[in-house]
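Single chain ahead, by itself, as structure tokens, in the form predicted alone.
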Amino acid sequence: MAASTVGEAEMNSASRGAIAGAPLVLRILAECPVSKARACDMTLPHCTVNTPVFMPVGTQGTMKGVTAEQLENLGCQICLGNTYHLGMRPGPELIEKAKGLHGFMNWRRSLLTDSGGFQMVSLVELSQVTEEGVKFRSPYDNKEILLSPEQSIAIQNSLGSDIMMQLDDVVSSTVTGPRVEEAMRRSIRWLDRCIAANRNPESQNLFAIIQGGLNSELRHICLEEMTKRDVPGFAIGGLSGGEEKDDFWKMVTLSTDHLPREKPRYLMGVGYAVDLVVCVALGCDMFDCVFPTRTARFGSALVPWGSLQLKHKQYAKDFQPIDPECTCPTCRRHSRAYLHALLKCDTAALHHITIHNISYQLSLMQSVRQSIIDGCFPQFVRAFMDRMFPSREQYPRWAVDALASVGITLN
């Protein structure tokens, strides 16, 4: 069954909006015709990002231990930078004197930062929330900090980034009762307050960040009001943060179900393999997580099988590959032994499985994309998920609920 392709109409409207300089035009190539996975083109300022797409994190301006150089050489064409943690260090005004975070780092594609607002879960006592904004004590020297809405968009437009995330108010995922409601309705006043600080809008996407923590009232509520607001995309916030998987896909595809169709999709903070496969099935175009980069620190290499723990004495005589099929240049040039031989006594080891790890999930999504393009997603899901794990009575059950929803069964 073929994917239902754009027409040609959207198609030269696209192109139109790119050259008169929009900061960001979204292409829909092609739709699953039996879930909500697609395919797009995101035309930005600095390059243009092909969807579904996974962007790894960069939280100071850099993948630990991997070069701009090596991260544009594995095709990676969107990275995330932190506005808090760049903020702090080395401050908005050094960075703008480089033109930008993308002249401090060298990147040359394109570039979405963070708002901060992360930073009042993980770093939840070192902050405190009022309607003015987030204050933080700063964990470098103790100083007291005010992050407003117009303080991270006036950061965040000093760092350049191609996308800009609002100030969110943050809650855990787990949180429940009037706490959730009050940071989903601020959220909604803090993306007006940050909407009107924006002093880049032709050069800078302003993305809203839909909050409502499990509660499909309250999500209802946020998308209703969000969407109203004429934001170039639009990210699923407060998710991922160690909520039943049941409550988690419930909320996903709430939200895609109501987010316009003609605006990019972004689900933050999922990065496992099996999620990102899933949330594509129900419409996102977009993700980012830390888990490629900080598993391959611990020496856990992520392969279509799961991931293989190379500190363990079976590789110390392995003399593949850590996948034969993998063309990333670690799995071209070493084996798992020398690996687990040198996560004992170098820390090139990390630098080696981080490296094969990005190139891991940009290729998974890749994958994913052409199948959308070539009609058969449902096919590849079904592959992916045989060849993921050894029996079908371990698909996890979340996962299997969540694709049938959307029309794809696990038979």
Second form
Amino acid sequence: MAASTVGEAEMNSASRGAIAGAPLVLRILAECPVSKARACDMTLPHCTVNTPVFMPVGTQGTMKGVTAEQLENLGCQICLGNTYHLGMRPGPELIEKAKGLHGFMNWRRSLLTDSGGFQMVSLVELSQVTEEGVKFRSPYDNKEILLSPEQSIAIQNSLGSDIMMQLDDVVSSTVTGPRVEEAMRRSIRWLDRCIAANRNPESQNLFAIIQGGLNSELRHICLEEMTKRDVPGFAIGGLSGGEEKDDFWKMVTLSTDHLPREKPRYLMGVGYAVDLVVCVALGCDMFDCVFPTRTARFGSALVPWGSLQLKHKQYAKDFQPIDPECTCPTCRRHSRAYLHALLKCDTAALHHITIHNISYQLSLMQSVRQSIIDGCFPQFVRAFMDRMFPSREQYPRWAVDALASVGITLN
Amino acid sequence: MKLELRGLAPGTRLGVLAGLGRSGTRAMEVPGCLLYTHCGSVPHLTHDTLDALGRLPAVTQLPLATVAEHQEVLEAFREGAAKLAGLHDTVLFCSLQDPAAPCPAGYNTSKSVSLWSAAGRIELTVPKYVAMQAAVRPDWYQSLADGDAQPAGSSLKRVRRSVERTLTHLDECVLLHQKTAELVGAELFGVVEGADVREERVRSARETAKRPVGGFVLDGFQSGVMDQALRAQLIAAVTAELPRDKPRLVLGVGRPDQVLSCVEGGVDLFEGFFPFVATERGCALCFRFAMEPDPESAVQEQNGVTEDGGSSRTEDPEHQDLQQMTRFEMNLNDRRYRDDLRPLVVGCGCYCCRNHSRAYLHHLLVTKELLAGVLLMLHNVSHYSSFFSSVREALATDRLETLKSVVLGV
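Please move on to the form predicted together with the partner chain, as the form predicted alone is already shown.
Expanding to the full complex; the earlier chain stays at the top.
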């Protein structure tokens, strides 16, 4: 049952997984003999990250109400900061003075920063894209700001993240026509400008972002061009923006088919449990999403069979923990009934649920990883789906198809 | 419960409340403050963050106002509020109103007292109140009291009625307490009222002391209600009437200067809400309480805590500390902290000061991030309980005057 593990020589020699000149070493520990899933150790300047990994999002240099120490105790090895937000407030000068984002938020492990480009989609009414970059009007002081590839990297260099993302020209995944190709081609040109602008190539990794919308041909071109560049890792971008799931998974699997085996693959903006498990099967290593922490703040706790809306009256006298099998600090001490009551009077209730949800995401990925190492990932996927859905009829069609495409059959 | 006092100068009290809790194994040093909670949870904090505080007060305060709407849940649970809240090793004191929330006057009747919960006003008769306490199952609780008579504007007649009603409520509480199985082993604290009328204060204290109570709650001395000189006189008059061997807890007094004045008047216990109200306005407690010119306080002076505290510039009407910043705090919303990379209080050993800067706290407040409340609360609770340690040390070494001048910065 052992997975086709990588040869001993490679396991023992970290340098074999090193990417020329970049501060990143990827060791592939195991690959699923059936699907494209793989388990790796990705060594970054601040710590080694076990993949597949879910990265919680700490937009403003904080993980909501969770302290850095709590996050570390949950086993989190890497989290995200948002360049757009941190660049606006408190600004790169202060963060640099505070010894980077690590020092400013006092986080000892790895950090990934986005480019600020995603805000082109989410704050589009405030922005205008030209070849030079993205023009924003600051919502804080109404000043016009140009976010160029050089500027984005300069800010990310000040933040000092372990992984920086290139500035890409993001178009909504539901947009079609020539704008998609323009954005893809511009993203390639901007990648070159980002690579040239990186002041710290020996301590900060720069990842490329594959674009091309939902058009396989454009994705192909982008993959072909970007994989010619010697970047330490690749992200699959432009998805998770409201497109059909059928289109989504096909773009993911097409991308992993063409990405180099020896470099990490980061699928941006994906965080629902089913999506995570399916996309691991499709060969992705890294994921991020605001969903688990955002939904916690609405009182929603994630469980292996879906979620619990703890504000609902049905939990008022339910004295079980959120998930009786969960070992997170919240589930070890508190009941659904107490959290239901506390939600009415103190924000600590949100912190309890946030901690549980982060713990849920991290331990899901830990189980995924262990099953890959143990060579039983397909069985894991079947058990996971069985627990998540009341019956096989309720399995989402796209997930069944996506898993079948990599040899994991569910029914 | 047994109060062991050390022989000290007359009037001042320093000692240990031993044999606490249903098991009788817990102890608390006095003077001391209680751990303030909402619904059994220290505001903003989870248990891991709370543990980072190290030594916590042995007694946790649960204002009934924050838990009253969950009576049915507690009755279904049957094991009390402490266990429901995941507080495994604490002594629970259930008080009536939330000291950090407004409590409008004018709603009490001869038979009922109004409780102000998140869900609105709840009218409590004594039977209803004792039934709620039975559901909460505290180790200590106060008797139902009519605390409506405010010094400003209350007629002598109203003040007398408040004392009278409170004694009647107490007698009824005592009767019901003895008949309630869930309250076996719990201590009932009698409430002293009387507003600003000295004779009524003395009468209330004397009469309450005749009842079988475990301790005394001094009501109507809240910061907003009367000035410090009058409070000091009345508290001295009241404590003179109370038996020496039972603890006295004052409601609604949290400012360090007022705490010191109450300690001089013979008060043992304080509610711990002051760190919370400071946190809610984005402030960190930064007043000094180290009596020796030790290295720590020397740095404190260097880093300009007093100067940054804004004490000399801020108008400091002492009755507004629920709404307005006091001289004992620094306001982290202030732009001057934008790029200040020092800890909140240089030399402070709390989690926040060991790990984060003023600039980070300023950033969290500006971006309205929830972590601001968590970190400020951690610092403020830690600072405040260190202040109480310092009060005890000052009493033990007969240096209360020194401590007063350090705290007041004179």
